[in-house]
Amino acid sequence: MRKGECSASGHLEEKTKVIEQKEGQLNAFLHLDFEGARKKAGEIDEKIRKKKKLGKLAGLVIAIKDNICVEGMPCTAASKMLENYVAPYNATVVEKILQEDGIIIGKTNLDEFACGSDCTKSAFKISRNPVDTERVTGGSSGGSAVAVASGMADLALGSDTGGSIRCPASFCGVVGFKPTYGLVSRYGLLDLAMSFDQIGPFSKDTYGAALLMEVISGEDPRDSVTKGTKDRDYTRLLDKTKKKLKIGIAKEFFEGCDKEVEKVVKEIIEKLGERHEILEVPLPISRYSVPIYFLNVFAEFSSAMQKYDGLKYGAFWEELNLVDAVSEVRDRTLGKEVKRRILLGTYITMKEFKDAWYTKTLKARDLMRKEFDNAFKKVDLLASPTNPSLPWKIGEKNEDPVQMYLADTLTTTANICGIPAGVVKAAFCGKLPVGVQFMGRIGEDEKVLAAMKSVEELAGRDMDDEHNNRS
């Protein structure tokens, strides 16, 4: 663009022939905006003209997962209780893309409240795979991976509370990334559980991963957590991270895996010795994330729900005495999953149960955070699988909620502690990709991302083999 080879003009008309041809079948968007997104490009082009500075973002497509507020377009969460909000103004996230001049393309697909793994609990429409349309996207930001991985988009941001960006990396084919907690605001984001949310971006590749986060990250008055994040150049330290680490490996991570993704992320491991130092420690609270992890965020997240009752937040309310019109509009625009979260949540934290279920999950939680502070101890990161399993079809899983909820075993961990966890393609199996995970220390986001960027420039290797063995 510096050098007048393309435009942001011509780069979005590109992207929008991409969406046009694929939105379709995809289901990747709830909201488009090309009349703002066009906007935007020509001021982009304006700066370019004039030879003026050009943001970090300049003329790159970004869409933005439907419960991050832009001003002006719909927040609805996926859900009918809000699918006539409008957000009168950005999340903090999206202020830095558009003063880094990126182009906001429209809002993506979700399950609703980012409550699911797989993205078909929407209320509006079920996302589908790119690689294999028959199939999940996995969730909950699943619109936003889907975007990233058919090329209507160039970058994404989503939000993870337990696996929320992962999983869809992983079932999608491209990078997906959770910073350390608190490293970026969550302002303007509707919260799922404010204790393990995070905002954190889609790419097709590490580096891109590594410019949004450059962009989102830093402090924020407007969220507390983020108080002394200081702001961080991680393109630079992706390139200049290339010290040997030590990479740990748990068998805990391996247990109810899928044979076949079992193999294929051990051999990616097995390679990345080359590299590194693989070392196996011992991770046995690990096997207890779904019910430490679940249990907290159903509490978080019933309280959260509080405010939705037709008054002042959400759906118009018929005028009936208090408690029914409360009960009338909750019934009428929650789905399933939300209504089970709230409820189990409400239950588990009730006077007469709250020391049998709630209690004990915090201090359950409070030893898993130590069990992974000494694991770091001994290594720089972890590795694991994203997922046990493959992506399934759509509507597999929908008449067993815990089938869905076990497909988070081994990415809630990182939610749990607080700590960043990357996700890249480490290959195929058939010809549906698998994604390696990698966890780090707090605040070392920059050792996970090059431990991703390493994953890539093997997979490069061995694509470069297979195509010489071939030649």
The other form holds:
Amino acid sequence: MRKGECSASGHLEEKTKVIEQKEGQLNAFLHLDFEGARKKAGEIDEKIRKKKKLGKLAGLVIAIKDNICVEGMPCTAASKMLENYVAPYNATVVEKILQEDGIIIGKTNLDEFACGSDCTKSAFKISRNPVDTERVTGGSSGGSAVAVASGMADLALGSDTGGSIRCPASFCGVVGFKPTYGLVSRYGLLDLAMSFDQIGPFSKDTYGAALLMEVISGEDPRDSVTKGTKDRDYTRLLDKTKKKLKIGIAKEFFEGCDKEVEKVVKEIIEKLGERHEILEVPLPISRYSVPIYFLNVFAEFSSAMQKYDGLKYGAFWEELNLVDAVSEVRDRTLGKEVKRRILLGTYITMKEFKDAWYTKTLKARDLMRKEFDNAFKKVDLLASPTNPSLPWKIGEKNEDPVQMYLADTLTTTANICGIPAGVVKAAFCGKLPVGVQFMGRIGEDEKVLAAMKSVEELAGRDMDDEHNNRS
Amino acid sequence: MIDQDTLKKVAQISRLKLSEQEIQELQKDLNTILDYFSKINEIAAKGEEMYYVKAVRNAVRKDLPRKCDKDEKIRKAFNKKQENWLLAPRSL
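Now that you have shown the form predicted alone, what about the form predicted together with the partner chain?
Now the full complex is given, and it begins with the chain already shown.
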């Protein structure tokens, strides 16, 4: 584009065509803004003509998860509660993308209020996996993963509270990255659980994720946990790939894992041994990741959801007294999983039950953080599968909430400990992609990205060949 | 175990008006979930400290008035209003 070989408008029209072809089948988007995107592309082309300096994302078409505010666009969190809500401001990450000349094409589907692991719990539509449309995309940021995997967008943003970026990245065969807690501002994100949430990128390759990280990370006075965060040049830091890293694996990561997933992930880790050192580390507390994670999340979520009362914005209220009006509107507009989580969160933090539940979960969370801190004294990174299973068929796992929660076993650990974690396609099982996950020390996001790039270099070429032969 | 009376109380505090059928279904779900999650008792006793976000430092700023140019857009989202005021149902 900088050389004048193509224009932002031309590139956008190509993406628009892909969306027109594929969106009807895949349901990645809840809102599309072709008009706004064309206007922005026109502005970028004008800059090129006038030889003005272009931003880092110039002309790239970017999709935003529908729980992140983009001024003037709906922001529904895939809930009836916010069906008619139009965001009055931009999230900090959106502001930064626009400043760097990214083109925002629309808002992507998710599980309602990001409560789910397969993107089937949206109040509006079920997203479908582009690799096999009978199967789930993973979630909750399923729409963003689909948009990138199917070529409808170059890059996308998701949010990750317990794996909501990494799970769909693995299931759809793209790169997904959850930054260190506090690295990216959450101003303008509809929160799920404030001590876990992070916004992060989706892309086709690690370079794209590093580029978007470079743009969205950094201190923001509107999100106090970002205080002290330095701006870093993640694309340049990717060259650290050449350094030998110590990568730990734990036997606990493979317990409860499907055999085929275990096999391909172990194979790629073995290949990594050519470049890096692989060590065994014990992580027994990680077996408890699901209860630790969910109990903490329920408590924070039930508190975060109190603001949805149908008064200031969102769904309507009737001529009832205040308490009844709020209860009525919440009952009518919130989905089953959201209700389960609100009720459990309220229950475990009630005076009578707090000691039996919430106090214990906070202690257990601290135990897990200490266990991971210790592991990171011996290794730079930990490697694991992303999900214990392959993407399931749409409708499976709907009956039993515990089975759904267990799908998050391997991703929740990074959010419990606040550490960075990223996923890159390791191989295919049949035609279904499998992602390998790396976790790193707090603030060492560049090492996680470097390991992901190693995988692309080591496995990438033969994997693509294999896939092309098959399909 | 969450019994029906407790669930009704929890629902009331949570500002959720649940139908009888929902109460039946949710009672079963919530107990299944808590039953599995009681696993946490196997390790919690070993924990000494309660978790808090360590990386967070105090972020203070001067408390100065700032101009907000979004007030019209914010008001537009109100469900019921009278002039510039948000209308809410009676609380008494």
